[in-house]
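Next up is one chain by itself, shown in structure tokens, the form predicted on its own.
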Amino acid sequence: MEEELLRIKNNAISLILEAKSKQELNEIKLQFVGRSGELTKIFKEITKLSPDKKAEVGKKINETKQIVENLINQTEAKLGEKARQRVAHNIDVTDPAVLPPLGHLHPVTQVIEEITNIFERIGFTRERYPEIDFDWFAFEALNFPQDHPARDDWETFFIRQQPDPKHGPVVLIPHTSNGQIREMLNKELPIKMLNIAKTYRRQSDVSHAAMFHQFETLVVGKNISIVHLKGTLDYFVKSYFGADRKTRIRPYHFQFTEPSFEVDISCGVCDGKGCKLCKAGWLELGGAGMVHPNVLKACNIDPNEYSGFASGFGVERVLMMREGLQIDDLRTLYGNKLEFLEQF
């Protein structure tokens, strides 16, 4: 039985020495200390033994079994940290990199985007105004009487604030026209001004949220007419939409301007000749018109010398027009639908 030890101790240390692989070295260590293994098939011959023999066998066998497995465990050590250092290696540290997935911006902000660079070509300045304002600056000095509609806390976010003495409560801005008054106080005419912000009202539907973004466009100086309004609208309108798109104007009423239009563009579907999207070849835009005398002398401007011309369209209805988009909801835009948001 000692010989037969010293032969299995023998192949053994011989096969691990010769081994390549962890695989090789996991079926030499079940072919020598495995439960099946020969080291404990030979052990199990034990009991064959007489009883003085019994214990210097098993102290042998355990030697052996002590020394297979460290050799077993070194040499798997060994082929690791060779393995280790054919992958660094092999490793171009000119190769790029492995980036990790990338987002884009959200629709809303590529259009903001692109609504900015049509307008900055025509020399127009982008600008930014409190999107948290005074009553005054959003609604007294924009000829809105006391008693408007506008002004009551169903249809506007008033926040819980002392009232200022001289421009009166807070609140959060319905339009962004506070942006007209502040840039008439504050620069030196002529003016041409584009200011986008969001802005908020208490309405929650398909076509409204309580949370939105609008883009204004002002321009005050000597001689503004209708003309350049339509010019200007006429600009947007085949720059964002298309060449062969078209606009009109309507007349409406609005508290700040006089007088005051609803802007239509022809229809992207049917190109104006009436269809079950437009009905009448025309599809609802924004609003516009010339600035109001009394908006022009609430920042100390003459009307009698000076004039100018606004206008107002959501940045998510101008989105929401665009042909081949299929957004049946406004509200689709703030959800947190990867499927959807993926697409732009």
Ligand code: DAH
Contents of the next structure:
Amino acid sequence: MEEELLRIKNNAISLILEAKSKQELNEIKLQFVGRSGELTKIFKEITKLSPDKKAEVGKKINETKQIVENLINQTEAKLGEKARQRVAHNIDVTDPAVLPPLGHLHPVTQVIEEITNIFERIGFTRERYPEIDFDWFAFEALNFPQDHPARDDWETFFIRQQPDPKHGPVVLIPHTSNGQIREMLNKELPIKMLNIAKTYRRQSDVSHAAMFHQFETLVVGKNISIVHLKGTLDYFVKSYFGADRKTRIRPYHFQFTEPSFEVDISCGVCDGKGCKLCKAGWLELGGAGMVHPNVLKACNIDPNEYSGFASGFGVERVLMMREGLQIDDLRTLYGNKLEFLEQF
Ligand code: DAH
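Could I have the structure of this protein in the form predicted in complex with this ligand, to go alongside the form predicted on its own above?
Next comes the full complex, this chain leading.
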């Protein structure tokens, strides 16, 4: 009987290993462990044995059954995997094509487009001026005194080259205000310009990067007043941040505007009441003011006849100030991590 058991076991193993399909395997299963399978049958025969032998052979039959069943299960899994692979290789040309993943514009580019659209709606023209420019356009004509700290190489990047006799050294522009000068020298009045460009400063922390973007507005014409400035700021803030946001201008100092202001917007979290984010209900947006008479004069415009306003804000800053965005480090915008960028 033990020999018979061994024969059944060997037979079962070789058949299972040769099985080519699940169906074949099923048949083998029935042949050995099914209700009238060979192992079931032999089990019934142990009643003929003495009680001692009965226990011993019974145990062996159970072990054999276990081995055969395990092998069947393993083989079944393998055959299933093979079948799946066969299906995967079987390309159905009528299936809809799988499109490659599609990228999108960088969040900063998206915001630049949005800002452009907002200003174009009220008649501003987007201009582009050099991002590497002479000191004269970036500082001198903007009424910066020779010893102003921004003209120091601790604040501004200078290009190593001989200064131009007329326009001085060359800098990576620290602000987009050089565009004001180039616009006034190049264009007919009246002017309604939006200049967006890359700007550079020697700085790097959670709210500053050495390269960032600014957007600058300049309006010059007859009878341009602070009312126009405030109206334009209100319009931008409501269009970009939402209709319920308020704008406030606060006296400040810039070389190229007089009077000059810092522009604040009411906090979107507490609506101007004061909270952890804003402290006193307002968030700083950027600078603005009425074009300084010296700047108009440097551009051959008569300050008695014409006036203008200007403003300059950070693109990354307005992106980060947008409600619901919790970007805690400006530099992540330039980290090129897809996990971050794909959220926009
Ligand atoms: N250029 C200033 C800066 O980068 C921002 C600025 C302030 C621009 C006032 C303006 C202005 O046009 O009127 O800090």
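No experiment lies behind these values; they were computed from the predicted model shown. Each form is matched to the other, and the largest set of C-alpha atoms that superpose within 1.5 Å is called the rigid core. Numbering follows the first chain given and starts at 1.
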query: Per-residue C-alpha change between the two forms, residue 76, threshold 2 Å, rigid core fit; finding: yes
query: Large Cα shift (2 Å or above) at residue 97 between the two forms, core-fitted; finding: yes
query: Yes/no, residue 305 Cα shift of 2 Å or more between the two forms with rigid core fixed; finding: no
